[in-house]
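We begin with a single chain expressed as structure tokens, specifically the form predicted on its own.
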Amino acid sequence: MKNNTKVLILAAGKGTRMKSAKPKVLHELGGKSMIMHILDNCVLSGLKDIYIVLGEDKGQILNSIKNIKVKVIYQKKQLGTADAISSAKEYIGKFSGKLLILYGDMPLIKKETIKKIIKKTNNSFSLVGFVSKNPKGYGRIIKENSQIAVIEDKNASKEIKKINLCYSGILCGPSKEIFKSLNKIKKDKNTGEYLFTNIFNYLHYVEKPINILTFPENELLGVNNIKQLSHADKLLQKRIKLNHLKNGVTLLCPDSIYIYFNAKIGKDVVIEPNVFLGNNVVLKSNVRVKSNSYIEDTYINSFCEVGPTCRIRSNTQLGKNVKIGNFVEIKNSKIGNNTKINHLSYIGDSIIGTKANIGAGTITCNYDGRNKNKTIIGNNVFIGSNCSLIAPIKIGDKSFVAAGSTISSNVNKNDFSIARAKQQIIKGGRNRFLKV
């Protein structure tokens, strides 16, 4: 079935209503661009022949989708949806199978919906619509007896504007018939564009059967400005979090939590309010992420506890039963099982072994002004509070670093290291320094 279907994605629009220098379809929700949401779901639905119509911003868009095999069609001038589809004629105009037309700014359509549209389109055309409580701006689907038409909102009468059955823009049908019909579409007098919605008048005239397929409005939303993007992102977050809840994840005050699309979260994980889980986060079972924590590109093994108010950055791995406490920042580091970094520390470019204790206020001084250097801390090491470890440096197994030390030389196994000025006491000296 899928081999007899090609998909054409329209993504050439300038997106001026986004008020952004970035191409519209590259705006993100849930950590992934709109165009990648569409492309990924096409691939997941089994479609292999994917064509995409691009405009002036094709370079930026192609650079962002280079990991997916697509065939690119360039539309020189944006003269409406019908013109965008017509630009694909020389590539797929002679294709005898089904053509599914999608849009690059509809990121919420599910792969299951794509499959249903294709499956229900046989020798007919499938017009995809939805029922809206607020249909303003959408084309309305008009059905009278056997005739089906779509009236653009700007051309609709007051009576037609009361209709809440709306056209999503998606159409699936015989490819050759679609391109044949496009030749009959004339330029719209009001917009100066070739509107694809006029195809239905011609299909009725030549007595081609049209089926109306309806799906939830929340799947078929088009994004034309930042406000709509924010709304779509909120809907996607609800979908992502519902999926995690179904899989045994506890979300405390879920509306305050933000989770990227590719987060992998195990059973019995608890996520407290105001947590951000960014790109490529893996939380294994029984992890607890406490409030106000920010985590990205991080693997956290089972039974860890992180936060509150911690930041874990890219390329970090936490072993089992690790404790990361308040106001701790970690990046590009590997932390061994049962290690504790409980308070006010910065750990960067480091490898820390098992059962180590990193005292409050300890930092790894990993940057010398030119290079990032490694700190390696062994197993069962105790680092006292307020220490500075100047990389590159190695702290051996079972060693002890005294509080307040600045360590610039390696510490061997079982050694004790202290590096701080000797305390002095001046008897009765308070009044010499403070006027009371």
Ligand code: UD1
Given for the second form:
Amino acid sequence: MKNNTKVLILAAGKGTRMKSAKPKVLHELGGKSMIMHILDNCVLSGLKDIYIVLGEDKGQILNSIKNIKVKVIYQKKQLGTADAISSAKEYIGKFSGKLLILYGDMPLIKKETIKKIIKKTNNSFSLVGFVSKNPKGYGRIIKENSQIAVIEDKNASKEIKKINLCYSGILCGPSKEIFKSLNKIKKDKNTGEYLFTNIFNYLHYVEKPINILTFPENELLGVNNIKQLSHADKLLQKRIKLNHLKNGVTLLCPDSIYIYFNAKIGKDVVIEPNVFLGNNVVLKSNVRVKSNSYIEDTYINSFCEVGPTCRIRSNTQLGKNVKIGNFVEIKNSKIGNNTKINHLSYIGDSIIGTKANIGAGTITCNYDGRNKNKTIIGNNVFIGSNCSLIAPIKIGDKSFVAAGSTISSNVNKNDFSIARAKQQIIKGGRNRFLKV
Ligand code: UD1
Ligand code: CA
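For the form predicted in complex with the named molecule instead of the form predicted on its own, what are the coordinates?
In what comes next, the whole complex appears, and the chain from above leads the way.
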């Protein structure tokens, strides 16, 4: 049945209300662009034939679309939503199945809802709306007897503005009939645009029922400006966090935590307040992320404790039961099971074995001004406090590096290494410097 449905997503608008140089549909929420949210959900709902109408920003938007096959339709001039759909006519005008029309700025629509809309559209049209407490800016749906109209906010009288049943931009129905009625739409006098919503003046001539389907506003809202994007982002965060809570994750003060869409979090994980989990984070079971930590592109195995106030990024992997403490930054590194890096360290481009102890203030000096170099530390290594490990360097298993050392030559297995100026003592020498 689904193969008999094509989806057309409109995303050619200039998005001027965003007041941003970035194309509107590339603005992100929960770490994913609006357009990718919609596309992913189209694919997940089983749609295979995806058409997308793009304008001047075509190249930029296409570059950002990953792993999804879309057919692009170019709308030369943004003359309105009806014109955008008309530009698809030469590609799908003759298609005899169902057409689902979506707008590119409705990032919160769920796959289940897409499925329901398609399922409920049988030899009929489905006009999708929602009830809003604050309907300003939306087209209002009016139903009188069997006649349905959508009046744009800009064209609405005071009375119509009071209506809170809003049009979402979604229409599903027999594709050919939609294109036929579309031909009849004239330029709107007030806005100078070809408004898709005027299709309802003509669609009723087709003798097929037009059903109004409603879903919650928090799935169908449109994003026209940054304030609305921020609101949608907040709703998405709520959704993401609710899912994690349902899966046995504890979030302390959840409103203060931000989690990207693709975080994978195991059971009995505890996340403390003010934590940011960015792109591609995996936290296996029983991990505890303490307050104010910033983690992205990182895999953390079970029973680790990280933070408070740490930064872990760029393809880092922590083994089981690793402890990362406060003011520690780790980048592009692999840390073995049971290793501790508890205070004030920078570990970059490193591989550290199991049961190692990296003392407070120890730093891997991975950058020589030209290249990034590797630090390799073995198992059961003890590195004292405040060491500088100048990469490329290897520190063998069970070796010991004394506190305050600057290490630039490899240290072998079982060896002790110290590299600091020798301490001198001048007996009673204090009086040379101070009189009292
Ligand atoms: C539109 C609807 C309104 C509805 C609201 C829901 C129309 C005329 N109005 O208003 O009834 O309540 O969405 O959010 O449809 N686009 C193009 N080419 C164009 C113009 C727009 O591709 O020439 C695309 C935009 O990129 C956008 C979508 O169409 O993704 C909707 O356009 P937008 O300007 O956001 O319409 P709204 O004013 O929000
Ligand atoms: Ca919109």
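Computed from a predicted model, the values in this text were never measured in an experiment. Residue numbers count along the first chain shown, from 1. Under this definition, the rigid core comprises the largest set of C-alpha atoms superposing within 1.5 Å between the forms.
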| query | Does Ile426 move its CA by 2 angstroms or more between these two forms when the core is aligned? | reply | yes
